[in-house]
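Take a look at this one chain, the form predicted alone, written out in structure tokens.
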Amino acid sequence: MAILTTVGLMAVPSFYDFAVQYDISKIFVLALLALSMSFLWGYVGILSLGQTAMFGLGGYVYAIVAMNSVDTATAALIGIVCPTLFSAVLGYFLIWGRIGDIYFSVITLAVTLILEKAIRATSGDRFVIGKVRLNGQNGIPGVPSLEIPWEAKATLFIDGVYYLTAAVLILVYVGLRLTLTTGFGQVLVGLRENRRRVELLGYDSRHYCLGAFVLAGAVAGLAGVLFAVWGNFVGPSLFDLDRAAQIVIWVIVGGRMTLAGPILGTALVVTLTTWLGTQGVGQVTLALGAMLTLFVLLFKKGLLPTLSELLSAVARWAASRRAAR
């Protein structure tokens, strides 16, 4: 299935123009952000509302480093490392302090809000890092795209960004799936089901939860770097609380206890949001809230698990009909 999906995604540029590729690339990047949430929330049981903080840090660090005459590959690496380290420090204090689940979500949301307000307050001329002005709420335009190593002074165009984001999404998805099959991943799932029992078996839950939080932060930071490459722009909206809420909607709609579900949920919600915007619907947020309520009431497990159960039921019914003949 994964091979067929990969082949299908890589064939898209042969049939669609740059505008479609550009829009789909954005969905891939946001789906990567949703993956970081679904891994942490759906498989470990930790609801972190700070994934947008790591997302924004990745984008801003990449933009600042790349625009200070550092090659873009190195800038991308630094853009991933910084939110990873930030996740490690933040996670250490929260997890080693044994903060309750509710307070964990509130504190990570507060961290996101603090970073957003801090970025918006950098509109003065004195807020310069190297050669780059932060520009406050106006953001940083002209962020360079990734350079192509085998072509001098050439950067990725729209189709190149499409292939890159698609490949990264597939690799991260496969990597997280493989992680869940390891001993580390199995302990994480056990912590979600019954943390006390896992601890009685001799596992220190703090090490595993911190590892999962850092891994999710790295994935979110990677998504932030790719978002900066995709849009050639970073701004405070990367830390926006609306985006933090949207991630929760994407994951719930697709199915938080799956990895493929949030990818589907992201594609559906982002596409619907864009369509509602083009139709002149003023209350897009209200429509998204209604969708979330509908899915919570009718599809408690999310769209993908519900469809999977429905197809399984149909297959069993068809098998029983054949056996009765």
Contents of the next structure:
Amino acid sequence: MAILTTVGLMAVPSFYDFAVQYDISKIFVLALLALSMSFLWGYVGILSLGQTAMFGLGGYVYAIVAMNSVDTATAALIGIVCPTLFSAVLGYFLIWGRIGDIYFSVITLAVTLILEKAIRATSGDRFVIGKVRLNGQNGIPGVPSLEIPWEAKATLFIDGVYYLTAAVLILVYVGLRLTLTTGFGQVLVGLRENRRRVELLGYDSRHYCLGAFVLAGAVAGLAGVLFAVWGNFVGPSLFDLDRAAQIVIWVIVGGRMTLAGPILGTALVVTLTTWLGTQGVGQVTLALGAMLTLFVLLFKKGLLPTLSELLSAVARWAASRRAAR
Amino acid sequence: MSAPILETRQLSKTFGGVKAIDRIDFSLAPGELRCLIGPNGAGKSTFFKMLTGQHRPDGGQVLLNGQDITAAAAHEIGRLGIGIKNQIPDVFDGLSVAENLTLAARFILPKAAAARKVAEVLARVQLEPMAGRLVGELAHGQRQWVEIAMVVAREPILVLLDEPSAGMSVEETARTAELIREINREATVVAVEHNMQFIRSIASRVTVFHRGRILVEENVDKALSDRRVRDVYLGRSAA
Ligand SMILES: Nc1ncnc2c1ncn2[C@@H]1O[C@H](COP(=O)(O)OP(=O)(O)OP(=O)(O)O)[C@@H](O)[C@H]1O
Ligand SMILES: [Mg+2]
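Please move on to the form predicted in complex with the partner chain, as the form predicted alone is already shown.
Full complex below, order starting with the chain above.
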């Protein structure tokens, strides 16, 4: 199944033009972001609205470092490390402070907002890092794409970015799946099932929550770097509240208790949003809201778990038919 | 008499004006198998939860082998070797029986040794055929066994069992009594129970709680025939 999907995704560029590849790459990047949130929410049970903060941080750090004529691979690495460290510090204070789950969401949201406001306030000549002007509201244009290591002076073009984002998404997905099978991952699964029992067995859940938060921060940062590479642009909208809310929708639609669900949810909702936009429906947000409500009511666990339950029900029914005959 | 493994001094807990536990002095000798009984709402579960860091006491002290654990967090107490089966099954419903036990065993053992431990504990609770089944799909009695097995897999020094035979059939109850006696060979045990026959079959000493206080503490025959105990239990023991 996974192999088939991989082959299918890798074949897309031979059939579709750059515009399609460009759109799909964006979905891959956003799906990474959704993955980072659902890993936290679905397994550790904490709803972080700060994943966009890590996303934006990753994008900005990559842009600033790369535009200061550092090679882009190093810039990408620094772009991932910064949000990871930031997650570690933020997570430490939030988790060791033993604040409630609701406050966790509220504070991570506040952190995102603060970062957004701070970036918006950086217009003018005073805000320059190295050679790069931060430009406040307007963002930083002309962010370089990744250099191709084996070709001098060449950078990834649209098809290259497509392959890169597809590969990264698949790797991160597989990596997270594998993480869940390790001793550390099994405790995370345990936390999802029953936090009190995990504690009673002697595990200090705070270490595991922090580990998951940092890992999720790294994935969100990586998504941010890729987003900057993809669009050759970073702006304060990276930290957007709108997006912070939309990720929740993608994850809920796909099913937060799985890792594949949020990827599917992102693809579906982003495609739908774009399509609604081109259809001249004025109220895209309204339509999205209605859709979310419908989803929560119809499929409590999300699309993917519901689909697989349906499939196994059909299989059971078919088996009983065969047995009856 | 040897130093107590567990001791509480003037332990108290109030819930919005209700004294759930009222200045309890309790002491347990190492290796003992004690039964804790008392009518509904007597404070038995609250007492257990204070011993395991699930409820913070309002006053008094809890000592484990002389060490003050009154303010310790649940995971620290788990680490020190108190294992508890809560009244409402507290298991990982979405995981298989084997995965439940592995999570418990892995805390103290490396991978290979943990696998051996899981196999051994599975055999003890006779759940081997269920190893791959999701715990959420099991019958109530079996889920209780999974929880007991998880507690045992952690090799605790003190085991607290809150109504281990509740909702079990007669055969399951008998098997549970046997299991508790087995656990008692390696650990000190306190069990909350309502089933008088069950209590007689496992315990020698009984502590009776009533309205957050210790009413009687006696050997099993004396305690169960005590007038005061009969009075507070009326309506319950008849059943
Ligand atoms: N979390 C809570 N909040 C408020 N009151 C509580 C809470 N837990 C227990 N109580 C109250 O404390 C008292 C003791 O309850 P507890 O559950 O300890 O009794 P119990 O002896 O275990 O009873 P049972 O045999 O029914 O399990 C009861 O009056 C109960 O209503
Ligand atoms: Mg109780």
